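Below you'll find only one chain, the form predicted alone, shown as structure tokens.
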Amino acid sequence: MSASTASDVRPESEPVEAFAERARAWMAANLPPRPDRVPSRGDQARRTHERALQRLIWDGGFAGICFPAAFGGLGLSAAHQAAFTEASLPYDMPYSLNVPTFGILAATLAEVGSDAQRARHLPAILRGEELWVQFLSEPTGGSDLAGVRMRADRDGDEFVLNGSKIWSSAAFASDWAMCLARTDWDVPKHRGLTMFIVKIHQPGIRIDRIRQVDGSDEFCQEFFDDVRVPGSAVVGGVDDGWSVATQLLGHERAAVGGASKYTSGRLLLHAEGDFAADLVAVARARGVDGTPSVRSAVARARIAETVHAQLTGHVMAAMIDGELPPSAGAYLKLSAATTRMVHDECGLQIAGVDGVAWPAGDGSAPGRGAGEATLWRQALSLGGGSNEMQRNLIAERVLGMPREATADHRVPYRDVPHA
């Protein structure tokens, strides 16, 4: 793997198709082919490769295309990071980067940060060097994001960190975190929150790994014991903390259903016809693919991911024009969640038997993994909100419906009870 520049020049008017030439000629010389399977997000080893790789692109001179230019990025369009991830796809890219780490916290950084946090940190996180993660969720807070009891107590010119958060993908494995703690329990709850840049592995914070029913120990919660912050770390301002979740949230959503312009590389979920072509090689290991229900879950997840890219398509260029506001990403979230419950369902459903059991240690056993998928089918309806608080987004902030009543608006927070 060669680790050679295809070139120094990077105009920001360069025109997406020499831009895109350029960057299938340095792709050709320098990337690895694409995996055969979707690599795991719990492989120690592939994420130190996926660090490389993505040091490899940054020397390459391709990385951060849509971050700010001052800041590590190039400074280009949404349309010459679609030109690049249409290029890399048969290539090896550094997948597990782009959510959260680019798509994510780095994108609320680029939007919301100081310019000494944002020249601290992009670049490093555009050579790779830095792997970030979100706490949000609570063990108490289910899908009230905004119910944080996470204590953030200033004491001269730091804040004193303590609660827990949890539900954090692969903490034990990344560096710096975006940390939503309570600095005001005298207003409503939404008002009275920051948000913090916090470097994980330092004392006064545990990282336990929680273990999943197929065996994966990748979620992780966290216990903060007075862990000491400065100001500097404070993203947005002191009790303005919601507004940077906010702002996190929509660029969660755009990630995870497929549309956001930080992230390059395609994932299996998004590359439209890879689920159906799952689905036929899975049918056709097992000799069942001229079943008549077969061929019919194979066109109803065909169709379920054909509508999918299809509505990222339509909602992305219509976010980017001003169209649709951020929260319209939603749809996204939503449909990202469905097409892959449909797909797994179809995919247990050819599977069978194989689906249930396979000989242990045989990686490449017909139905494994539609097996294996299947315990995880609910997980993209839940992570970064569940399929009902984006049906809720979309009624009250895309539809202009009124929102529903709730027993703490208004009331601050101390007095509000909790379990």
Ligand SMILES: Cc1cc2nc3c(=O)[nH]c(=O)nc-3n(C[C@H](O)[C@H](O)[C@H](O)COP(=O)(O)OP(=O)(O)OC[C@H]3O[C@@H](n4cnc5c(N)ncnc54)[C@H](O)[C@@H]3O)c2cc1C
Given for the second form:
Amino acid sequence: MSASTASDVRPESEPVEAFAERARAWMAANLPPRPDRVPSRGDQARRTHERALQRLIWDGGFAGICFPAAFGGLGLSAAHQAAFTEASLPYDMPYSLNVPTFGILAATLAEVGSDAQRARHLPAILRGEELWVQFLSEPTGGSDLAGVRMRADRDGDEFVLNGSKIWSSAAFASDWAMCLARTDWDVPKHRGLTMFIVKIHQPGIRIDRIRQVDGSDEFCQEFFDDVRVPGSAVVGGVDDGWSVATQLLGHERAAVGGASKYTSGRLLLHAEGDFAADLVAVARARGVDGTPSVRSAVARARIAETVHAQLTGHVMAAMIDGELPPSAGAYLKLSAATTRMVHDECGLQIAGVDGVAWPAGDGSAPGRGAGEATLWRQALSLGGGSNEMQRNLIAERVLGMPREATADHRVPYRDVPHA
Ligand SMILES: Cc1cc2nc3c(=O)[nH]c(=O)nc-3n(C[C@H](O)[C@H](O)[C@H](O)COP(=O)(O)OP(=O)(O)OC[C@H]3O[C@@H](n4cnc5c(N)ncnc54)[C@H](O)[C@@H]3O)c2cc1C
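Having seen the form predicted alone, could you give me the form predicted together with the ligand?
The next block holds the full complex; its first chain is the one shown before.
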């Protein structure tokens, strides 16, 4: 069966329902079915497969639905994207490209990148040729992002980067990064930062993979040793990196909270609408679906899921209408993280001993999924900014409460004491 191509259609004037109808027909003809089991995070073959899937979607004329038409996207509305995502649920999709590549980094680049940067990278990203990652967190801590200590020293038309980044998701398998570094040490911490586009695999960057408690080794730490980047790699302006980072973090909250118009297809990061049904399946497989405590755990998960879905809808609508500021994305991120925690706790309760041990190599053992999910249950309450930082944001930026007292806001960063 042949795929329709981007040049066959004029999607910019297409009504949402007609677009969705065309997408459904194209998916039925071109996309493989959704896999039974979510592929593991470190699976390199899966990543290659997802790049190819994204290329298929590009060739079909459905890539980058909300990205600017001038830079390879379709320039359509969030409603078009939502309809496409809805139609895509039964199919295999390049899930892992959503976060961080599409929803965070491409979204930021689309908004604040130069025309040359957007023309160079956005079409390549939408073709599945470039995976991106964030180089933000450092070994000294991630919550105090404005306190980054990686240095970028100007040398003619270039900058020379030295330092270390950590907790970068799948940097080893990615191509480009947005990297926050300090260009001015003589001003307060927020004012001396610059965001750079960095090619990941190049001399001077060493990538170490970090093994997690569940055996995965997707997280990386990078060591920069005199890495030269051209002045054209600066995103936004020199010393204006904090405003770029702020924009990026807004996209991160929206993407991780499940409210980004730049992601396409289901998100793997947080629980979905059928999660409680998965719990019921585990309960049935273990023969405990009549047990009162198990039934109440399923109900608890379902309630959390329903409240999260309602909250997401209301907050998104209020943000679109301007009733809530962009920082209100912190509600979505916080709700996604706390809902995920409830799901995982309920899942482990239902799985019982089967969530702790299962026969080696048995991918379908009841409880295995719940056991593995439990090992990752903290991830969403840290990645994209911790729950505490989301609560700070809601207090200060949405509710207008006084800012948290800090000792380092007005002093040159050079004079800030470091442990
Ligand atoms: C799944 C996942 C993916 C990630 N991917 C990336 C990535 O691709 N790139 C990247 O750069 N980073 C990534 N991170 C790192 C993430 O951004 C950091 O873990 C996060 O910002 C917290 O930083 P930290 O771990 O250094 O904890 P710290 O900042 O040291 O914080 C430790 C604890 O102290 C609390 N705390 C700190 N400051 C305050 C405060 N002012 N008020 C109240 N409580 C506070 C925090 O909430 C936290 O509980 C990822 C993390 C996870 C879990």
